[in-house]
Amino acid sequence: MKTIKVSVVTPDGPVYESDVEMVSTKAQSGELGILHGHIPMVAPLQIGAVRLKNGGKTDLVAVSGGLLEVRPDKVTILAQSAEKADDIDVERAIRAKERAEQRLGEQKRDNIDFKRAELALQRALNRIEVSEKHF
C-alpha cells in the first residue's frame, strides 16, 4: 500500500513525522479518513486523537484543535498542542481535568469563563483517553 507523508507540528516545533498508509482525525464536518493521493483540502480540526496507521501498527497524537491541510502526498496538522500518546503524563492530564470540573461547577457563583473551562475539560479528557488507548 502506498504511504503518504504526514507532519504534526505545534508552535513549539514539530511533534510527529513520518509516512503513514492512512491517517484518520475529526475534523469540525465529520471524521475523516486520508490515503495516499487524497484531494486537497484544508479543514478546521475538534479537539480529538490523530490516528496514524502503518501496517499493523497505529501511533496516536493529541490535537487541541488545529488545522490540516491534505495534499495528494502529504498532510500537515498545524495544531496549537499536540502530543504524542507516549509522551502524555497522565497525572498531569488527570489533574488538569480536576481543575476544570471544579472550575465549572464553580462556574454560577465565580462568573468563571464557561466555555474556557468546557475547552479545558474536553482538551484533558482527549489526553486521558489517547494516553489509555495507546497501552
Given for the second form:
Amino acid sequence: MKTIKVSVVTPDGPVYESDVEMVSTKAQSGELGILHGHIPMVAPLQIGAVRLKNGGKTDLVAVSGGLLEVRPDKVTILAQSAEKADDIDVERAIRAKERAEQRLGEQKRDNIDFKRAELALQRALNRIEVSEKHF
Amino acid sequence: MASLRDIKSRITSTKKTSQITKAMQMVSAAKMSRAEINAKSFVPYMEKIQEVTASIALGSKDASHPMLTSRPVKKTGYLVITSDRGLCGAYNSNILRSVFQTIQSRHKSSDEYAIIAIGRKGRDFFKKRNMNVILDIVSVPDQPEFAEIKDLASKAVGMFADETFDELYVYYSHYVSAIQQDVTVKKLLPLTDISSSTKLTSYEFEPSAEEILEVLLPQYAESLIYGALLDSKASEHAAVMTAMKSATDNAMELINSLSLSYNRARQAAITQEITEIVGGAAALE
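Switching forms now, from the form predicted alone to the form predicted in complex with the partner chain, please provide the structure.
Every chain and every other molecule in the complex is listed next, the one we just looked at coming first.
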C-alpha cells in the first residue's frame, strides 16, 4: 500500500514525522480519512486524536485544534499543541481537568472564562483519553 | 596615595566582581545557544502556517476576514517585548526609546494608543510615565513555551477583533548575531503584508475558506507574536553576554592598574624604610 508523509508541527517544534498508510482525524465538519493521492485540502480540526495507521500499527497523537493541510504526497498538521501518546503528561492532564471542572462550577454560562474552561476541559479529557487508549 | 591595605582590598573585591560577571557571561552564552535552537525549531511551523495563510488569503479572492482588511485607525496598539531585568547593556533602552519616540510623535493623548508590555522593564518604564498599559506579562521564562505566551497572544489578537485598537505593532529586538541585535518594528495586525516565496497551492476548503480563515488567522497572528518573543529572547541573552563580557574586561583592566599602583606603593614603602634605616645609622656615627 502506498504511504503518505505526515508531519505534525507545533510552535515548539515538530512532534511527529513519519510515512503512514492512512491518517484519520476529526475535522470540524466531521471525521476525515486521508490516503495517498488525496486532493489538496485545508480543514480546521477539532480537539481530538489523530490516528496514523501504518501496517498493523496505529500511532495516536493528541492535538488541541489547529489545521490539517493535505497535499497529494504530504499531510501537515499545524496545531498550537500536540503530543504523542507516550509523551503525554497524564498527571498534568488530570490536574488540568480538575481545575477546569472547578472553574466550570464557579462561572456563569455566558462568561468568557466559562468558554475557556470548557475548552481546557476538552483538551485535558482528550489527552487523558489518548494516553489511555495507548496502554 | 591610598594605603597598601586599601588597594589590596579593592583588588580583592574587583576580582570577586569579575568572577561573577564572568559566570554570568558563560550562563548567558549557554542560554543564548538554547534560545537559538528554540527559534530554529519554531521555523518549520512558521513557514508552513505562512504558506497556508498566503495560499488561502491570496489565492481565493472571495475570502475576506476582518483581520485582513485595514480600517480607519482610531487607536493604535503597541506590543513591546523587553527583558525582566537589566544587566544587558542598551538592550531595553534601545527598544523603549524607539517606542517612546514613536508614541510621542504620533499621538497627542493617551486615548490614541494602548501598550501591551512583555517584560518587567518595559512595563515599569511605561507605568512610571503614566502611559496607557492595558496588558502586561512579566517573568517569561528564558526558554518560553508556546503555552506560556498563548494567553497573552490570544488576548492581544482578541483586542484587535473587538476593536480595542485598530492596528497592532510589535517592537522587539531582532537577533542578528551574538554581537548585533536590531530594534525591529513589525506591523502585526491587520495582516496586510502576507507574502509567500513558494508557489501557491490551490486547496479544496472544508467547509469553506471563510471558516478556515476564522481558525487560521488568529493562530497565525499568535504565532507571529511567539516568533517575535523567541527572537527577542535570543537577543536578550546575546545582549547580556556582551554586557557581561565587557564588564569582565573592564574589571581585568582595573585589576591590572590597581596591581601596578599596589606594587608602586609597596616599593615606595620599602624605599622609605631603607632611607629611614640608613638615616638612623648615619645619625649614630
